[in-house]
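Let's start with one chain on its own, the form predicted alone, as structure tokens.
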Amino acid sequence: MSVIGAPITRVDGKLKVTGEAKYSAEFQVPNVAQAVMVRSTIPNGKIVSMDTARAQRVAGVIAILTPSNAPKLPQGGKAGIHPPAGRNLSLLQDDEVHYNGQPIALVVAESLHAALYAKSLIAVRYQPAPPKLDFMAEMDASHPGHHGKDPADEGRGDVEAGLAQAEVKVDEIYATPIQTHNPMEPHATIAKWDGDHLTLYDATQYVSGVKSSMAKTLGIPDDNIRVICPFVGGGFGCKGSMWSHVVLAAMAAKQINRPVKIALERPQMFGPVGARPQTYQHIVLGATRDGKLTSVRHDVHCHTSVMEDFLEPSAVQTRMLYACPNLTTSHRLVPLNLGVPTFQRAPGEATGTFALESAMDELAYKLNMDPLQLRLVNYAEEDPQSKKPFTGKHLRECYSRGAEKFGWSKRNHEPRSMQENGQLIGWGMATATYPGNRMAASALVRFLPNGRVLVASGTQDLGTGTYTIMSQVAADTLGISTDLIDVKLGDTTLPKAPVSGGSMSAASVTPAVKVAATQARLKILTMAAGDSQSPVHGATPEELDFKDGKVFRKASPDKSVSFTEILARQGNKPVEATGDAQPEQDAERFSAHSFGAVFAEVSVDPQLGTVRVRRVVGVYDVGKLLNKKTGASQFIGGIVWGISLALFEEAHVDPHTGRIANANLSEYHVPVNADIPDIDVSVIDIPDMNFNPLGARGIGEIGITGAGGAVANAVYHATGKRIREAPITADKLLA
């Protein structure tokens, strides 16, 4: 039987378990500096002076860079800037503050007690300027924005005439705030020279990008530079990008001739490493009294940064998720003295999955037509916007198994009338769909003479189980146990892998693990064959087979070699192969995505008005599912995020002065186990080939798309209060 799709335990956790696994702040470097930020008071302006003579004089401080006395950099720091690996950032090569939070100096000492002390001694003197935080009010001003390939405005048909031959209506506004990556393992770094090489620990999602962004800002080769993230506790977008923090430590080390580590605080996720924007999304709906699509419109604005632009693309699912022949779509970009907002899982899909579906179940409510029927009616065969077909779609499959595992025939279409021991009881259901994404990678396969099997490549576990899922693909393809094979991630020196974002590095890595498994598999075959003292001597490569770490003839299997046999009459020198996966030349014949049905059951204080999540039933079409157990861990972690942002998660910026008010943990809520019920995953499990040789799309981001619609659209059908504006608070609920 295939090990792919196996629940295999993750093999690195008892790594974690056991607190062996090293994440970037945690590694030992010898005579290491700590450094902290010191970061703007105010959201607009310019540093009139700096006194740091105080701070100076604190026992054990080294150094403090400020815009006074930090290395200048080529073309002020700003050529890394290409997303995703690196933003515009600040490196104190200008005395301007566009930003409430934004680096303007940086402290390095023997401690990082003495650093933070010598850091409430310094004395900014700024000259303020008015600041743009008012995101209503500066939307007249705003901009259209792109994101990668995608239009800022796209559209089919006629809208206008959509709409008149519409017979039912929906036109409202939809809202999300400013949300605040806030993983486990907060960004952190130790930058490390060695003449003119620089050696990087960081907390990253992407080691090459931080390789080239870091190349490029501060003007010297790629090959000087050495990327290492063995382990990331949790990204979710924010560690795709090289942040100002890493060029600094990386500044600060040069200048004192030593090695300085970064490790940001909590309060510093909140505005220097980005967040996802805030959305104002204003949706259109027409339809027939079958329900039948005639006109959609989607106009989304998002805030950005003064600094630089960041899209939310709350649209793009809009263009491709029903079938309908009027369409028109927009983005725009509302500048702001905030910090540069960036990727935040399932970017767009997320933010625009809980407006369009909301404005779907208002729909049907409109239409007096269950939810799901109205999906159904309205279900596209093909890509609607590009005409093409998908790689696979199973969507149907995952109404039908989602519905019955949930028992949704049994709901009551009626808003309030379903009640439980004095609760109001809501089931809402919701479309959850991402992009297969897929780019080039590279890997590595060797054999040794000690009988296991190194599979490498220089991509990145974000906790989402890649160690595990190479094993599983390398094992299938060889023939071996999974024990018998480590994996080695994590390393620029590594053969080059793609960014852990975007849903992407199962279906980019792991077919290249299976170019590399497959070669190096041949090679052992060759050299048995080769070999005058193995019993399979003078056999044609396909005339033999591969298993269990012994190279046999199909006709005899009884008659084996070992392939450390093999390599210990070649020398005991190691076998390897290295293999290269791109996406297909005829991908462009397909439009590919991933797709999933959400159903969700709420219960609702009429008196307190507070909201709790009783289940929630998530089906999703995703190809072929790697591996179940760190799978199942994928999804249910998306849908927690789902229902975070329906209910939970907000920052909120003060209006005067540009801060994020809540930038902790006590008070930037988040559930926590008492907030999450039981939640049902499960997967069509249908492979698409057409998409990559195993079949498999990514599933990281999915399960968040959906999740808050659906939760939102039970809270509605609980109460009979329509909430457009997320989080969906006990005081809106009670207003």
The other form holds:
Amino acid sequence: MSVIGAPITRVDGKLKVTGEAKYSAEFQVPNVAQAVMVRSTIPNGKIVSMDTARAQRVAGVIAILTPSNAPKLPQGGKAGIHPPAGRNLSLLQDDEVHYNGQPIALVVAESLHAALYAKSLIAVRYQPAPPKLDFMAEMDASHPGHHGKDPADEGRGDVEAGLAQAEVKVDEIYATPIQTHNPMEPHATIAKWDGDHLTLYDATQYVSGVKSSMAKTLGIPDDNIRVICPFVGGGFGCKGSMWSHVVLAAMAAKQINRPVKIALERPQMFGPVGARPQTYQHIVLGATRDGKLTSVRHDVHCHTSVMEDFLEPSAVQTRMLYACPNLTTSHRLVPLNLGVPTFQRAPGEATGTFALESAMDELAYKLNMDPLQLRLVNYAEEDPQSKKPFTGKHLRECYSRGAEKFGWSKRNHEPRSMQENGQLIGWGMATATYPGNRMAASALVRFLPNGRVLVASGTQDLGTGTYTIMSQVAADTLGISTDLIDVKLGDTTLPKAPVSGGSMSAASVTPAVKVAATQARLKILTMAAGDSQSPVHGATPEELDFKDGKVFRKASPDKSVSFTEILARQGNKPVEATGDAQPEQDAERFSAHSFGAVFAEVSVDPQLGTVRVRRVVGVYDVGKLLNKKTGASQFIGGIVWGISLALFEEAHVDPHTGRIANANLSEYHVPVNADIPDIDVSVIDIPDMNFNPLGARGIGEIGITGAGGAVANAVYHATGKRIREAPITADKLLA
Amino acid sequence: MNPFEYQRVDQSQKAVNAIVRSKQAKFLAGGTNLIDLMKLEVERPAHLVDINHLPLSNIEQLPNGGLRLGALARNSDTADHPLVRKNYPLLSQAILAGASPQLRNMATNGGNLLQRTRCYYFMDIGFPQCNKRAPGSGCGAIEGFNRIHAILGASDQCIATHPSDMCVALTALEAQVRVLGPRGERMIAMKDFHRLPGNTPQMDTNLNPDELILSIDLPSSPYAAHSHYLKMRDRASYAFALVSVAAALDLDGDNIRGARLALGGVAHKPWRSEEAEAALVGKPVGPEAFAAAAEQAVQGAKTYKHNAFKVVMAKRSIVRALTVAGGRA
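Moving on from the form predicted alone, kindly provide the form predicted together with the partner chain as a structure.
In what comes next, the whole complex appears, and the chain from above leads the way.
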């Protein structure tokens, strides 16, 4: 069996369970001072005064940075802004308050306790201004927004004409709330200056992004900054950008001429480091009696911060998911006095498929058609918007395999028709989808005299398994065991790699590993052939092979020389190669997307409205899955979050103060173990060679897509009640 | 967190003496609520009197057939105690419905009684208004986000709810709280232990600041055979009650000889409805009597923008809890 795809246990697993894996806040930096952020308590206005006298007197306080004394940054701290990656930050450069919970000062002290106590003694006076907090009221004042290369508005054909042809219509509003990422590891940064060189230990999904954003923000050369992040305790998008605390740590460290550490407190994870925006999605579907879509409208309003435009592109997948000649989609932003929102696992698709797949289910009921059949009737053989062929699409197989595993054919279509022990049982399904993204990346592979091989790239492992798949791809290319490979990542001194976001680390970095390994292998072969003492002396590289660390002629495999012998005779110096990989030149010929089918069973208490998910089956087409074990964990994690989107999560904004009311993990509900049932995931596993040399599309995000819709549809099937506003809590079912 | 003095005591009288001496002193037991609130700066005691070493951890039978739960017995030990499980399964269920195993392993019985509300506006000092935290500042919840708030017994000063599950069962079981103060011991009936907010929402209980809880005494109970604790919450565990019901029936065949009904998550204190109990007594077990009791229990309910659902949820939960308690589920 090839090592690629094998269910290898994550190579960093032991380090994690033994506590040896070092997360950003855990680096022991001598003489480090502790900093805590002071945050605003009004949603809009100006700081009139900040009395820090009592705080200054607390024993152990070193410095208090406020808007009146903080070091001035180039362009008022806005030099690093290039949304959506470089964010509009709160760097104490002015006295403006744009949201409740905004960083407005930094206390630096010898100990965390001293810093926290001093923080509690700071008195702030504000001149408040009326805040924008009412999403519905502000909708009229919305403006178009765009997401990366996707336009805000896009469509095809004539939706009105298509609607006129329709025999059946669905016209509904779907809504999803603000969701916060809340990775287990809160954001943390240690900043340390050596002269004009800055080292950052930072919990991030993008070491080289932090490096360049920081360089621009501080106005120093890129090369003066090193960012280190070997482990991330979950990112989910909120660690994809550099946020205010990172710069504040660097500013404070410079000012006090000592290393400074900031680790965010859990409530600070609600506001200053992004959230998934609230969405309000108007969907109109028109279809003929036989289920053929004649018209699709998907108009999205989502909130953003008054500080910056960020769009949750919920209608983008609608442009390509189903075949329909007439379509219109739009995205509008509603600025509010809240923290800057950001990417959260499958930005757009997570919320968009909740809405679209709920609407498709509604259409199926209006047509009295099996919901799966409706998807098949509208199956898109090519991308219906771009008219390009897909790099690879095996969604039909996902539907059929999923349906078979789940037992979908035994479903009674009628709502409330399936019951068990007094509980209503519901079966729902939905389509999952996420784009296949890929960017340029580099990696190096180094043969070491001690017999080990180092594989390195300046990428990140968010807990997803990047270490492991890098090891696997190198092992496969080199024909050696993963036991002989060490992986290094999360350091800007290593070859550059893209952000670990958009499900593209695996798809971008592993091809670079493959190139580097191929070239390093070639170097070893060439050295072996040139080594007069080696049994393969004089051979051409084409005549040679390399396996288990040994070079031999293909014609005589028993006469071999190990790479350590070769290195030993060359002065015991390591041999390495760097490899670059970028999207295929003809990538633009194709439309690259992953797909999946999700089936969910729920039980609902008919009197109490309590929903329990009883089982989920997900089948995905993601090209080649690089590791069946870490991959399955990713899908499962995504589905868990999809369940959470459907049933649990919501950040509540206080309507008057704009403060997040439930900014903690006891009141912001994520599922507990008891909420999560048996989840069965599998993949079609057909390599997508039009996409990259490994045939592997990324898998980090697709798991959450479709899952929320499948659960919502199951709740409808169980109860006959369509809840279009996530999360589906008992109060909504009792209403 | 503010700096504070820490003192450990080993005798109850010394604990009371210590607390009498310092105005801003608080007892520290399991710390599962107090320490959190100190981190949040909601509580800023100048002095902590650690009572964990007082000999108050026992659970023992009383001569009258009742059971004495030591104030420092941990919630988990209490829930798992054979006599609690046998004679007061309602209490065991209620405790196990609360918090998480880790918290229950630390939390004490006395501390459970003194839990403070989970009202968002109380828990976050960044909110300017909370009459409970800062008397006279107003109530942020009444015009704010009030999905988890009270529907019964609230005032225009405070609509917070009491968060405990255990206390709901203790109220239904007519427990007595034995306390020690500077003037000696006294007993406080569970129904009088917690207060309604009125104009003094800063006072959660009728325990004086210088009094120490010694034990919770349960009378012998005819309700062990037919009781049920039902908790409605937003996820399967580790969430506070939206509505909870402690229901207990004393049955004579199909006839209800006695009933106890208390609600959690709906008021500033565990909400016992003697009207609902009266509506059950003398009636045959069944949906009619249960529905009538449910109507009685929510009489006078007042709802706010986001919590109107609690009335329906409470009524249906009462019917369900009584149905299960009556063995008819």
